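Listed next as structure tokens is one chain, alone, in the form predicted alone.
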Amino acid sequence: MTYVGIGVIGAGLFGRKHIEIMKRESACRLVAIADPTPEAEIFAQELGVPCFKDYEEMLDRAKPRAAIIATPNVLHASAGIACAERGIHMLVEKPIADTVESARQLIEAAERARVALLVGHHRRYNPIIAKAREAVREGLLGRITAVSAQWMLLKAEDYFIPAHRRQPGAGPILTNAVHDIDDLRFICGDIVSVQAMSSNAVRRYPVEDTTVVNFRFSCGALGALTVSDTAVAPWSWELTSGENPFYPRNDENCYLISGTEGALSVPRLELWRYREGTEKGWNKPLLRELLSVETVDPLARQIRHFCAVVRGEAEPVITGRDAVRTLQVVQAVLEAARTGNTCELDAE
């Protein structure tokens, strides 16, 4: 199997995570880094690859077959368009862009150039999320009626030392809950309507620290998501899934999905149903079944999938058009919290 040469644009926290994964994967090889910081230059020297201050120069001189874009959100679209103009396939970190309009410009550029555009909603590669989606799609829960989701934990005070993390746009909705919104869309289907309330009552920063969101799904189900980065609580994907060893794992759930035939908890994957052939009702006993999944690194699976897409061997798990829908929902949440209005999402 021929490896895919990849250039990484942005060697910050997320860029380095991708590079560490790539070092262990035979399907790809790091060919260059683009990042203007002195730290990136030192990092590239340690890796034995060239480092360019300008990503366009990197694309022109290193000529990677594919690129991973891990820049600040505001640069996602411009870097992606530069890749598309050179016929370079790309994996863009989430969110796909900082605005829906710039995301659409990127999508159109990739489609014109006929290059792959994948977006780094990496949880879609986690077997837990994939199994939950499969359970819903196979009808094990019947018709989905209600979803309860939680993202509640306590961020350390030093997290807020950088000034931008105290400003609108860097709060838990856009930074953290974007993952949960994408999870819910992937498992339960599209979101068509949003209501929300936000508060900054604890830290008093300009950015929100707590938000409550109501969703209406296209299937007719209703959902609620509670988000807080100032809560001493174990109910978040980070603290329940065991996906990232940085976070201590708690034997709890962060999503509860209910339907007309059963219910499912995530990430514990407890499937609750009545025994087949027995009478159903609120005074009848439920059976609990644990759905089993393998343990894999979703970031490694994402890189392998990206390489397979570049080689023409697979279709993207998440396309640009799918990812922009998640961004639309996130922006609708922010708008609904700001105005107090219900935000309806268009069909596009």
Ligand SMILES: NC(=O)c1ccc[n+]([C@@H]2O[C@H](COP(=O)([O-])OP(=O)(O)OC[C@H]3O[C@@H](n4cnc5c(N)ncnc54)[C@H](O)[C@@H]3O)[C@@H](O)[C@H]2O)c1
Contents of the next structure:
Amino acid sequence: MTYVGIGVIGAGLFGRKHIEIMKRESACRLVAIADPTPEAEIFAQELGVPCFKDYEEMLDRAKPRAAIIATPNVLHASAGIACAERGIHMLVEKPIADTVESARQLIEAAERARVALLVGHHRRYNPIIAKAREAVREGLLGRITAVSAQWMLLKAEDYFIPAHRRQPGAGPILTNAVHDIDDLRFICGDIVSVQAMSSNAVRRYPVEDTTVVNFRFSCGALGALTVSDTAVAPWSWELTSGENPFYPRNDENCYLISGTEGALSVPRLELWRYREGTEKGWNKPLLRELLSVETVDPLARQIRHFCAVVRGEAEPVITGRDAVRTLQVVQAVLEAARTGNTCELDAE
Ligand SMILES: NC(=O)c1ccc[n+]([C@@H]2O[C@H](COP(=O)([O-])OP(=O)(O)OC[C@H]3O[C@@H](n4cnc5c(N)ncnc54)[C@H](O)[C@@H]3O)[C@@H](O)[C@H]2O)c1
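Same protein, different form: I have the form predicted alone, so give me the form predicted together with this ligand.
Now the full complex is given, and it begins with the chain already shown.
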């Protein structure tokens, strides 16, 4: 198998994470880095690849077949359009862009150039999330009625040292709950209506520390998501899934999905149903089965999938059009929290 040569644009925290993973994958090879900082230059020297301050120069001179874009969000669209104009496939970190408008420009550029545009909602590659989606799609829960999702944990005080993390444009909705919203869309289907209420009562920063959100899904189900980065609590994907060794794992759940035939917890994947052929009702015993999945690093799986898409061997698990919908829901949450209005999103 020939490898896919990849240029990484933005070698900060997450760009470096991608590079670490690429080192272990035979499907791809890092060919160059674009990042204006001296630290990136040193990092590239250590890796033995060229480093460019300007990403257009990197694309023109190193000529990678594909690029990973891990810059700050405001640069995703312009860097992605530069890739598209040169026929270079791309994996853009989440969120696809900082605004829906710039995301659409990026999508159009990629479609015009017929290059792949994947977005780094990497949890979709986690077998736990994939299994939950499969269970819903196969009808194991019947018709979905209600979803309860939690993202409650305590961010360390030093997380807030960089001033931008205390300002609108950061915050747990845009930074963290964007993943949960994408998970819920991936598992339960699209979200068509949003209500929300936000508070900064504990940290007193301009950005929210706590938000509660109500959703209506296109299938008719209702959902509620509770978000707080100032809570001493274990109920978040990070603190329950074991996906990232940085976070201790707690044997708890972060999503509870209920339907007319059963219910499913995530990430523990407990499937609750009545025994087949027995009478149903609130005073009848429920059976608990555990759905099993293999343990896989979703970031590694994402890179392998990206390379397969570049080689024309797979269809994207997530497209730009799908990812922009997640961004639209996130923006609707912020808007609903700001105005107190219910925000309706057009059905797809
Ligand atoms: N999928 C995930 O779970 C996940 C986790 C963290 C971050 N992210 C995403 O990754 C992206 C980067 O986040 P981060 O935490 O690594 O940020 P970061 O600030 O650590 O890194 C950003 C890098 O981009 C570089 N950069 C700035 N301007 C540039 C330019 N013009 N050309 C090339 N490089 C430039 C910076 O020098 C920096 O090294 C964001 O979009 C973020 O949302 C995703």
